[in-house]
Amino acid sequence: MITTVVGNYPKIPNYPREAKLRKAIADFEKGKITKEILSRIEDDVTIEVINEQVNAGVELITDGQIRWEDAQTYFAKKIKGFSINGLIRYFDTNTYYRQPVVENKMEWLTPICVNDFRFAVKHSPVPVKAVITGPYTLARLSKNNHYSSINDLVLDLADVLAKEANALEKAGATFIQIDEPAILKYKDDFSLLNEAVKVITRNLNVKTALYTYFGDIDDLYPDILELPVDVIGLDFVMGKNNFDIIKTTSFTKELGFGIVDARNTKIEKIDEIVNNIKRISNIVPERKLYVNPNCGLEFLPRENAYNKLVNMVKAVNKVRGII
């Protein structure tokens, strides 16, 4: 087993804490400071989310994406033919984006979040993996004008973000992690996001992984052991039925195993964690599962998320017989 989580982190700690990142978002959209400034102040929040991360004991820790707006605006601001639109929901969450529109043809341009997994990595002291919005996601919440089908745009952004991969391989990433929780929405479209899958990892030599969340892969097993990745992320909270879906077929590929409510400020009791971990670990052996929230962490107060990887992390602990 290993600890990991699925990516964001809470970018704002409770008070009183000094939430500097917002102020300094803020005073830059005013005017009265520089972008250098802004840099300097989301690296010194990256390196807190680090450290939260690893003192809670998470063997597998990303950089919390303090640099991301949301998952969609981050890349499309960077890949040539999006345009910025406004605020729209995110699924049926109560956060909110920036709908990209696409303008024009997608041309990767320029690496996106490389210099965010090398910073990552300079102040870990523990692994880091990358992690990077999948192309069917990134496609749906997109507004599209120009494209005659949604397979095109797909297709071309895989395209787009393979190239995302493979800089983020020669930059050293032995583990990418591809999130495309818009899947469970549109599951007909299960053999687009597959072919999609191949152009990105027809060329990688590292360890991959696609991350589903907010719902169950009902219609989409055993079809998904078909996805060319080394970890299947699945949600166990919000896809409960999940538990049984994988019952069905021997589930043959490693198991991104997401039991902690990442949007319930409710802590998990260490005990109820176990009791999830031994279940699953009669339908997956242990030695094959990532243990994780079910989605990224963004969601919860910075005190909550940190007290519940605590939490998750002395559960694996107790079930390895550490504890």
Given for the second form:
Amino acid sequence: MITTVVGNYPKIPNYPREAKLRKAIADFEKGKITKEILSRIEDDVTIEVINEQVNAGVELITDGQIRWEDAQTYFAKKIKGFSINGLIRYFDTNTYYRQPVVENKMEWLTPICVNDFRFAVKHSPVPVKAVITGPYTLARLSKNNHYSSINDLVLDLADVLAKEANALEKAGATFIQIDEPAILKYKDDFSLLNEAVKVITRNLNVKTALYTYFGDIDDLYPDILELPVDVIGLDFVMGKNNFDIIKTTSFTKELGFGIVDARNTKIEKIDEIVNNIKRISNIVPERKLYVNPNCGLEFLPRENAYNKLVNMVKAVNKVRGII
Amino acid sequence: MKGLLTTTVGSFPKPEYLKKARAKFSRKEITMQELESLERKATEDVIRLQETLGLDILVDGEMYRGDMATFFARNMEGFKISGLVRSYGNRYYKKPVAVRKIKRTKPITTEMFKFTQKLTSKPVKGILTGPYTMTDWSFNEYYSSRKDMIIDLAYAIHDEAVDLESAGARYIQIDEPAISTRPEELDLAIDAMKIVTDGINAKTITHICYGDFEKIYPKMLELPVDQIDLEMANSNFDFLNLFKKYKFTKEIGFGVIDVHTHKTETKEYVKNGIRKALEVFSPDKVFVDPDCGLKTRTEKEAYQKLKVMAEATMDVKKELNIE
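Given the form predicted alone, state the structure of the form predicted in complex with its partner chain.
Once more the chain from above appears, this time first in line as the rest of the complex follows.
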């Protein structure tokens, strides 16, 4: 078992700790500080959240996606062919993102999160995984004013993200995760997703994962096992049925076991998580498990997120017989 | 012919001195009395501003409210308040957390309503946050189902609506911006609104935004209110096509001002929007307003945007001989 997170980590802590990044962004918008100073503060906060994940005992971390305004904008603003439009709700959450608009052919011009990855590795005592927003989800959450079909858009985005993934591998990434929550809302598009993921992973020699969240994989199982990745991440909080769904056929991949609720403050008791790990290990052997929250932690206040990670790690250690 | 009354959705930008006072109050540097006297001064200024602009139905501007869900949660039994979570960009808010059974133990907005109504001969709208949105925008550590929480909140908000009406409110708006989040729960939201507006004789309005209205229309017309207020400018008035297909059977609050841009709309743009509305609605059914609350704009931006809105409405009224 390996403990990990899905992606983002709350950007600011609560009083009395200082909300450095919030102030810095406000100051930058007012023209009080330069882009360079803002960037340095983003670095500081990235180190801060790396340390928090490590202190909680997480064994495979991310950079916390501190620089991301949201999972769409951060990619769309660096990919040629997009413009950025007004605010729109992110799935059924009470968070919003600026909708990317596809105006032209999608092209990879410059690395998107490669420097972020390098920075995180340099400052982390534990392994760091790279996370990219998947081509299907990015396409679905954008407005398409250019391509005649979603298929063409998804496959062009897959080409773009394949270049990003290759650049990440060159930068030393050993674990690359593709986030595809949108496929759970459009399950009929699975073969398109599969084709797109093939484009991304075909030239990669690293461990790869595809994470879904905000629901279950009813109607996608066992087909989802065909995806050319090593790890499939599933949500067992909002997709409780996943326990039963993956029982029907042998789960032949490693599993990202999303069992801590990253969208509600109610904290899971250690024994509750232990029981869930025992339950899943009857279906997927422990050595094939990544234990993580069900989605990114940014829906929670920083302190709640940290406390949940602590309990998650304690539960894993209890199962391991360490405590 | 009468019609095209002008109004606003609820919130106005808080003046700098009030923002500072709120911060001081949260650090316990000034008393509740000191804060309240500044809130009343700011409220009076907002009323005078609306009178100067010649708006028809006024609001108190919500000078004493922070987040629209958190404000009501703070004044009900059963909630505590979380740390900060991000909603988009650099905007954060504190989320309510249901920790016990939710009850309204005292009137929440009536005193302020009475104070505001005394300041003006124009009608002032009472504005409440609806049960569906309160639930959707809270963490839940108590209820075993969303439905139970929504229903308890519906009774609490109904009591508040009754008290507002007794205090003299002729317009009561129950904001449900979250209602379009989960089309599959629309029945539940409608049932909750039935509880809220049961027996209320004042004109009832609900404000809905950030929506995929296609998914909840025309079913949304079953909400038991007299008027539905929608953001039309943000989507470039596209929803009118939907209303051409299925008749919109209620009055419409017709948003003509995008509240998320710094730029002031041109008068021609707003006039054009109103003319488009009149292709589908008779003037007495159309209430002209901004897309959403104005609290995220600067005072100057809000003033300029409302001035354009008021002048554009006046022009169209003259053109078409509407009183």
